[in-house]
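Quick heads-up: it's one chain on its own, the form predicted alone, in structure tokens.
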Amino acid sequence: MIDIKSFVKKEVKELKPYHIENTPCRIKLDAMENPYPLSEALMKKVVEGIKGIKINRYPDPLASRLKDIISLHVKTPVDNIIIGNGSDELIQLILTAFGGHGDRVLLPIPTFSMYGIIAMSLSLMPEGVSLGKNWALPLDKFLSNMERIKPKVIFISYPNNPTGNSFDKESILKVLEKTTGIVVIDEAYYDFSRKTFLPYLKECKNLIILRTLSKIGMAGLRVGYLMADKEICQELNKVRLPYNSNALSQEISSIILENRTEIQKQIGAIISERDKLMEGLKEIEGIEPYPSETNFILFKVDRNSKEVFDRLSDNGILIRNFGNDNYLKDCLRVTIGTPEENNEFLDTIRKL
């Protein structure tokens, strides 16, 4: 009998699959998605746009139209932009190009788990530095670890997922100044924080900025993009798979970005609802919500978080439970929904 596991490399054997809840629910507040659908008028434009796609032909390998639209919006040359099949693929590209077997990857913890999972799958060694009080980046400890392990790549989520806060800007600039490796600043939640390191792209040749369209209403399209020095982009394109961005995603996201006003209104509504939801959670005894600059709120409960998660689930409300995480004991994360969804979530959790 063939033992399949004998063919699997050690690093992959040690991995656990990224778990995504697929629980049926009425109100889905677990995945940091935009809760608002596109308007009927914009959907008509999308339908008209995809009618012209020749699905028997390969897509534009450079995603030229989409890059042009993004380039105009972020005021960055197209040669400094790469489109990815979601940010996850771009993370994989970066680690493939700049990391070798056994090389170290440095990141704060807790943070987005895919940094570590992808690193391990590519035989790199992720090393985490625990966040301090109020989820702050402990600069001295971070720099000390950076000097000790000399990481090839450093990941910093800004704002951080799942804690929701933005680390001190000067601390991150100090990391950029001191490191000899690549620094990836993941600005997945930029549209909700409006904080960016884009102005430092020209002077910091080792800086890569990640962004995504998933959080602002296009999660189903799987479109991410990075911005970096032209030389970095040239190296990443060597390992980028051809036709990595499909024709449907390119066309639909281009149409939506060309009609950005609608998306901006939705972002404004989400930020407004975030503030209301934060105030509502603060008023509930036994709950400690943490400040957020994203489209979600992390909060701690004074009981077993699994109990709260299950009770909400019984009422048709799905959020994210981190109760088994060493750094997030009895913490849960709720995505900002529509006013009606947020009100029902608050009413239900009050009763618990």
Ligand code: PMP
The other form holds:
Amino acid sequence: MIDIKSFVKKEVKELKPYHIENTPCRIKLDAMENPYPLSEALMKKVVEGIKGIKINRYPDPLASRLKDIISLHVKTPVDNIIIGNGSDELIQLILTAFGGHGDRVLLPIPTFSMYGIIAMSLSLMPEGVSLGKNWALPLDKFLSNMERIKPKVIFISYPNNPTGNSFDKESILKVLEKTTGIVVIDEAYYDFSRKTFLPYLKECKNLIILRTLSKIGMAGLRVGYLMADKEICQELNKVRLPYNSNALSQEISSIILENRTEIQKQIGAIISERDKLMEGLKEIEGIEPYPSETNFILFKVDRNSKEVFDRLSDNGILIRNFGNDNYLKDCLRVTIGTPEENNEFLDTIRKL
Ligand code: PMP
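Could you output the structure for the form predicted in complex with the named molecule, given that the previous block was the form predicted alone?
Up next: the whole complex, starting with the chain shown before.
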């Protein structure tokens, strides 16, 4: 008999897969997606664009058109940009290129779990530093850990998923200044926070900035991008798979980004709904919502969070339960939906 487990490397054996809830639901508020569909007019342009794609041919390996559009928007040369099949893939690319077996990766805890999962799958060793009060980055502790383990790569989600806050900018600059490794600032929620380390890209040769189109309406396309020094991009391009960005995703995201005003309006609506939802949650006894600069809100409940999750789920509303996480006891995360969805969520949770 073949024992599959005997082939699996130790680090992978220890891993748990990334949690994705697959429960059918009426109102989906679990995955930080943009709840708004494209307008009919823009969808028409997308359909026209798709007609021109030659799917019998490989896609443009450099994703040149998409890169040009992004380059113009972020005012960063194309040589400093790499497109990924979602920013997840870029995290994998970074950890494939920088650091080898047993090298250390430093992260705050709690943070986006894929940093640790990918690090372990590539035989790197993630080390977490737990966040302080109000989910602040404990700078001294972070720096002393950095000094001790000399990480090859440091991940900072800015703002942080799942806590929703942005760490202190000066603290992050200190990390950038003191480390001898690569610092990845993951700005997945940039469109909702408008805070960025992009101005530091020129002076900080070890800085990588990650962004994604997933949170602003294109999660299904799987498009992320990173910005970094040209030399970093050259190294990363050596390990990037040649056709990592497919033709449909390149075409559709290019068309949507060329019509950015529509997306921008949706982002504005999400931000104002977030602030309303925050006020609504604050008024409910037994709920403590944490400030958010993203398109989601983390909140703590005064009872077992699974109970709240299940009751919402019984009503067709799916959010994310973090009750089993040591650092997020009795916490849940709700993604900002449409006004109707948010109201129904609030009404349901009020009744609990
Ligand atoms: N970074 C952070 C901080 C995230 O929260 C997420 C999505 N949950 C990602 C990266 C991955 O995004 P993508 O869909 O681009 O792979």
